[in-house]
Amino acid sequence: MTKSALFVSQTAEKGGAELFMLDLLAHGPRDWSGCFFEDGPAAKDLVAADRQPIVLSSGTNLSAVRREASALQMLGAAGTVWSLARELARTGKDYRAICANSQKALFVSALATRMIGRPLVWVLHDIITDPAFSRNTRRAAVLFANLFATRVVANSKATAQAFADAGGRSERVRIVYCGFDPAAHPQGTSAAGQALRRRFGLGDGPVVGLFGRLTPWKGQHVLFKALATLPAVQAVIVGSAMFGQDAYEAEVRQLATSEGLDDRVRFTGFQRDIADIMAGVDIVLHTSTHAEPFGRVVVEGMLAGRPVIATKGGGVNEIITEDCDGLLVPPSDPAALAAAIARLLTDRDFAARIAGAGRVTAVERFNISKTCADMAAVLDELS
């Protein structure tokens, strides 16, 4: 029996794109499956969810090709791409559609779908005009999408617009926002706050939380500059360095020391119980230094019933309505961030009001059931 869709990711590390895919597969139809180019935590999570992943054997060399890669580096990976495509084609023939969940997966899946005559969907999680992408990788991605993809699923209007601005065929684009299970996000309480303080050795003062991998564009350094002007505020930094960002982790740890924050900042590293930690902080922060394609942490903070302060731009502007269900600040502006934190800590009624409204927004607009239904509608268009 032919199955509905095979979702393909080049990595089984748990970044935003992989979490989107895991949520879809955990809550979507049983005939949606996940495929990875190499083993890792995301594949193991599928096993735990009773969804057997497919791990290809030819993909280990592709992980060295970064999104800022030169044309020569991309050419050097051609042999690996071809081997992966042939292996994916053998697996993909059992499915009605292949859904590439990343740029590298797009290149491999495009070749595989041509071999077996299946439609290709590219799930686009990035603002492709971002300078982090080299001109070569951007051009190659748009070319492959235009030539091979029947549909491009964008995780926000901002992501869709950037694809069109880069030359992508906008008539093929559909918006499918990331979705979450509200039941998996406990509400913030004073008891949760006390447990958090005990767990990480914090004092009685207010605690802000910053969640995400340690990398320059996530803006941990912006928060530390802001905290230097907020002597009563403590912070938990939840996440670790990924994809070769160890130097930045060392840099921000040194910054915390130089700003005199060692007694008020806790680096927790990677944590599995993110939702429980969010429920214990007083404010959830998002401090990205440039436009975010979507902003998972923003929605997760809203689901926790915590007031959220986020950086303006990109998909975040499609999540938060300013002064209604969250606060927005300019990117890379420690003074504005500090002022927003101080406002919420001073006006507790306002903070509670936007926290409650944020929870309603997140449950109604970013529910995993809606995400699965929207993705199923895209797949139905391929019939």
The other form holds:
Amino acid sequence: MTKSALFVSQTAEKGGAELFMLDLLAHGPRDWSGCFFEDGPAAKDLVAADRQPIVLSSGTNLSAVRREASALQMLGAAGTVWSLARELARTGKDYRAICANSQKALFVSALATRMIGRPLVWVLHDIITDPAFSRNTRRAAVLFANLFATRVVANSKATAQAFADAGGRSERVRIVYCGFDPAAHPQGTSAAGQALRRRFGLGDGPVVGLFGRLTPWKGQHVLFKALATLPAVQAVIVGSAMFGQDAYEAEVRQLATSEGLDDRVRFTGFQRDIADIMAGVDIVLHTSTHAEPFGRVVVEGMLAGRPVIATKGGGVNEIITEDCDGLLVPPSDPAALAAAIARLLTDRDFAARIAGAGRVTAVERFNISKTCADMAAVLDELS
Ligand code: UDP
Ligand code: GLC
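Moving on from the form predicted alone, please list the structure of the form predicted in complex with uridine-5'-diphosphate (UDP).
Following is the full complex, with the preceding chain placed first.
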């Protein structure tokens, strides 16, 4: 029997793009499957959810090629890409469509789908005009998408616009936002707040939470500069370095020390129970220094019924209506962030109003059932 769709990811680390794919597979039809180029936590989560993942065996040296790769490095990866494509083609022929969930997966899947005559969908999670992408990577990705992808699924209008700006064929683009299961996101309570303080050894004062990878563009350093001006405020920094980007963690820990924050900031490392931790903080923060393609943590904060302060730009502008269901601040502006935190801690009624409205927005607009339906509609267009 031919199954519906095979979602392909080069990494099995758990970044936002991979969590999007895991959510689709956990809540979508059973004939959607997940395929990884290496084993890791995301593949293991699928096993735990009784969705057997496919792990290809020829992929490991592709992880070393980063988004800022030179033409030479990309050429060096070509042999691995070819082996992976042949392996993927053998598995992929059981599916009606292949959905590549990352750029490296796009290159491999493009070749594999040519071998077996299946349509290709590229699920695009990045704003590819961002300077973090080398010109070569961006050009190669747009070229492959234009030549081989029947559809490009973008995680926000901002991501779709950047693809078009980079020369991508916009008539093929469909927007599918990340979605969540509200039942898996308890609303904050004072008991959750006390549990959080006990768990991380924090005092009775207010606690803000920053959730995400430790990497410069997620802006943990912006929060530390803001906290230096808010002596009563404590913080949990939830997340770890990922995808080989380890240098920033040492840097940002050093910054916390030099700003005198060691006794009121906790680095928790990667945590699985984000929803529970969010339910215990007073404010959920998002501090990205570049336009965020979507921003799962923003919606998760809203689902927790916590007031959210996020950086203006990118997909975040499509999630939050300013001063109604969240606050927006300019990127890389510690003074504006500190002022927004102080405002929510002073005006608790306003904070509660924002938080309540945020939960309603998140439940209504970013539900996993809608995400699965939107993805299914894209797949239906292929047949
Ligand atoms: N996350 C997690 N554990 C952590 C830190 C983050 O599970 O310790 C999750 C977080 O809940 C969110 C995702 O990682 O679902 C990050 O996605 P987002 O879109 O915010 O950013 P990305 O890292 O994909 O750019
Ligand atoms: C990427 C983006 C992030 C988005 C996630 C899921 O990792 O950086 O903004 O929320 O994908 O689409």
